[in-house]
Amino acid sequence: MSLVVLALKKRNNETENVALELVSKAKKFYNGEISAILLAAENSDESKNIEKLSQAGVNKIYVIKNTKLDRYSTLYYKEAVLRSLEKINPDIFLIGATVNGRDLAPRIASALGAGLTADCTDLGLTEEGKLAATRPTFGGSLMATILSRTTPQMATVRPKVFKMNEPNYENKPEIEEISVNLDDVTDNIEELNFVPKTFEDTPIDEAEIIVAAGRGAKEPETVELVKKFADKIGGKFAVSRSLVDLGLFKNDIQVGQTGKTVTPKIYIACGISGAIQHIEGMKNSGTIIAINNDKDAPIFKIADFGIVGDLNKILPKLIERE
């Protein structure tokens, strides 16, 4: 029995944190060997990435090397992973649901004829040792636990769904280098230019304080109050899916399963009822404060502090406070 995590890298050649989060989660439910696949250019220095994966607690690291793996490429990366999986033959294969991970995972699954459970919010094992992958379904109204009939059992998980364990500086994993031949692969995708996305300030998934508006704050004057309150306390303004669906905001500031998963120190939900889809995107926040005029709103079940009342009356008083 073996579980393998694909450790994709950012453009600065650093391993994405979601790979470390997946290793941390795997160590909580999986007793077999936990390995990581690290793709690298032939002469690249992977010592820092190996160190991170080692401290996360993996038992073995497969470093897959080829000159064509110096940057992300859908075709080269897919073939490199497929050819390394032939040797590794894992029972469970996990990938972070980042932009590149979402591009790569279904292509690998299709080539293997394997099932893929995407955007999971929890992972575990059944009594029979099968991967139990849980994700929201029916628009976020239900949670489904899915079992795969194929091997490897594959799943993707979004960043920040799981917390990273404390580094294990004593761990000494086995390192195995695997050279793959990609001379027969033609990359028919050409990168013409790369323009990094810019934000006016901190992206919501990096903010320490978030003030989010939901359907109960859809009126323009109420939205402005939520924004003003966020500015007042040095927080980042965000929204629930309902305001995105209404066309009021783009999903780059949406919290939830179809938006961003966030883990701020303080999360203040303004006029948010608390659908499963939204809760899955913010339930790991440090302190959750809910303001809603419906005392029976589901959001209060997970809130550390709750205020029942009208946002248009409560927020001005909070904004006025020194």
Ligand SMILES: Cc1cc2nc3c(=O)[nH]c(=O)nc-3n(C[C@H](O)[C@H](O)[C@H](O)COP(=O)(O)OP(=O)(O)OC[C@H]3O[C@@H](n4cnc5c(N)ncnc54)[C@H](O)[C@@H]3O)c2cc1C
Second form
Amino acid sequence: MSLVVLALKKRNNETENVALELVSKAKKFYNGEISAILLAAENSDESKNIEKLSQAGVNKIYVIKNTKLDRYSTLYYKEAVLRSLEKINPDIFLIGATVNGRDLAPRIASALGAGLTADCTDLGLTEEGKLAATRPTFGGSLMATILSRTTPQMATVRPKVFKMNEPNYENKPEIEEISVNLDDVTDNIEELNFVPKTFEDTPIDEAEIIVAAGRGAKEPETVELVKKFADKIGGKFAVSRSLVDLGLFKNDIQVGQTGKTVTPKIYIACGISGAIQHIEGMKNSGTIIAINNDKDAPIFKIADFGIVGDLNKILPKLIERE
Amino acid sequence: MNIVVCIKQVPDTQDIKWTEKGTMIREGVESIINPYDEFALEYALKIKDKYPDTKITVISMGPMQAKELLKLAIAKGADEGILACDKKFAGADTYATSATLAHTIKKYVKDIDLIICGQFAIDGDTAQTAPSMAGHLNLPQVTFVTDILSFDEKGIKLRRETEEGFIDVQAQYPLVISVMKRSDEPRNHTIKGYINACNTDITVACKEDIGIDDNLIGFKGSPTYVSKSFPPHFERKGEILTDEAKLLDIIREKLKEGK
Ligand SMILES: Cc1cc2nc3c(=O)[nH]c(=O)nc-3n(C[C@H](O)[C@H](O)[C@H](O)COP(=O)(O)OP(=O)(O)OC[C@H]3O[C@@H](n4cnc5c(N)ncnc54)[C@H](O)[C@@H]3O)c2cc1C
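Got the form predicted alone; could you also share the form predicted together with this ligand?
Full complex below, order starting with the chain above.
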């Protein structure tokens, strides 16, 4: 019995936090061996990554080495993982749902004929010890637990869905180096250029206060009001997926299952109905406040406080008041 | 060039209404081409603008009604439509769906240069179909594509977006790419295209036509299955305030006391 977490890395060679979050979660529901796979170039110094994974609590770290693994490539990484999985043979295989994780996971799953559940919001075991991967259903009012008929049972989880454990400095995992042969693999996708994103703003998942606009605030004047209100109380502006779908905002300020998971001290939902996919991304906020003109909107059921009414009337009052 | 565009029929989520209990009202919800796939088609059409002898085949797996959406794609400028449609395909997860699409493509389209998919389907949002299909076809892939920078008959230059930034890559055909939405709107159909669509038959392919194995399709061929569904249990007290001023007090208070 073993559970393996794939620890992908950022361009600066640091392990992505989501891998540590997955290990932290696995420690809570899995009693068997928990290990991590780290892919690296032959000469790469992996000590920092090994240290982080150790502190997260893994029992074992497989370091897969090959010169072709110096930077993420779909085909080299896929083959390296597949070839090492033959040796490791896990029951459960978890991957962080970062862009590269989502590029790679389905590719590995299809090669193995393995079941893969995307963007899970909870993980656990069934009575029979199978992986129970939970995510909202399409309708947005129910959660579904998804099982896999085949092994390894695979799942991806977005960053920040699970909390990282306190570091365990005593943990001394076994380290096994596996060198894979990739001579027969070619990836002729050539990187020409990389332009890093500039983050002039704090990302929404680090904000203390979030004021989020939904479809009820889709008109430009209403969006302006929500932004003004956010400014007034020192909050960050975010949106539900409706406004992203309408092409008004980019996905990086979307809250929810397929956007960001946020836990601010205060979350204020303006004109958001409260579909589960949205709630999954903000349910652990400190205080939740909803403003909505429909008194039956599901958002009020998960809010601590609510105001029933039209945003265009309420927000100006809130903005003007001292 | 020979291009395949994969299209999914999805319910128009802008259209969805909710009951008081928070369940979705499905009746009267219109079916549309998955918005991301519209951009996939637009990229294919841009290539055809430059190389007019390019052939674009649009492919979908879905119910018979999805024929209409394939016709719509032809009205916009695609050349041929193939619908993989069979009761036995029902209940497919992303693995079985991508296996079905891959086998349909293999069977009906020869000498492919490029397969373009939308990055997400708005009703499932797993982003798994394109990479999984590329796997079944054993082709390289570039996902999360935000732009096609240039292309010729030999290769294609793409921009891909990750959390950290934008990566420009040069790729060779044959290739699978999956694309994000853009700010410029995809084109509409033309009158000429519309007439063309009326005169073009959509090929409907069942399991036997495609010649795909039973254990790769539908519910039976899906490695994942839903074991149970249940209402979520998060609930808060939902105190309704009638005075806005009170809200500002609460915000101040909560900020002081921390989480
Ligand atoms: C696979 C999948 C993944 C998804 N992931 C996400 C996700 O990550 N994040 C996300 O947010 N959604 C996600 N969704 C979409 C989700 O199901 C809902 O469709 C979406 O959250 C609804 O957004 P909304 O609440 O802004 O819009 P609506 O549901 O349309 O709600 C608008 C609300 O505004 C109120 N309103 C209207 N006018 C006013 C006014 N003048 N004043 C006050 N109130 C007003 C209405 O009463 C209504 O309650 C996902 C869906 C799927 C299928």
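No experiment lies behind these values; they were computed from the predicted model shown. Numbering follows the first chain given and starts at 1. Take the two forms, superpose them, and find the largest set of C-alpha atoms that agree within 1.5 Å; that set is the rigid core.
2 Å or more on the CA of L39 between the two forms, with the rigid core superposed, yes or no? Shift at L39: below 2 Å after core fit.
Would T121 count as moving between the two forms, using a Cα shift of 2 angstroms or more after superposing the core as the test? No, the C-alpha position differs by under 2 Å between the two forms.
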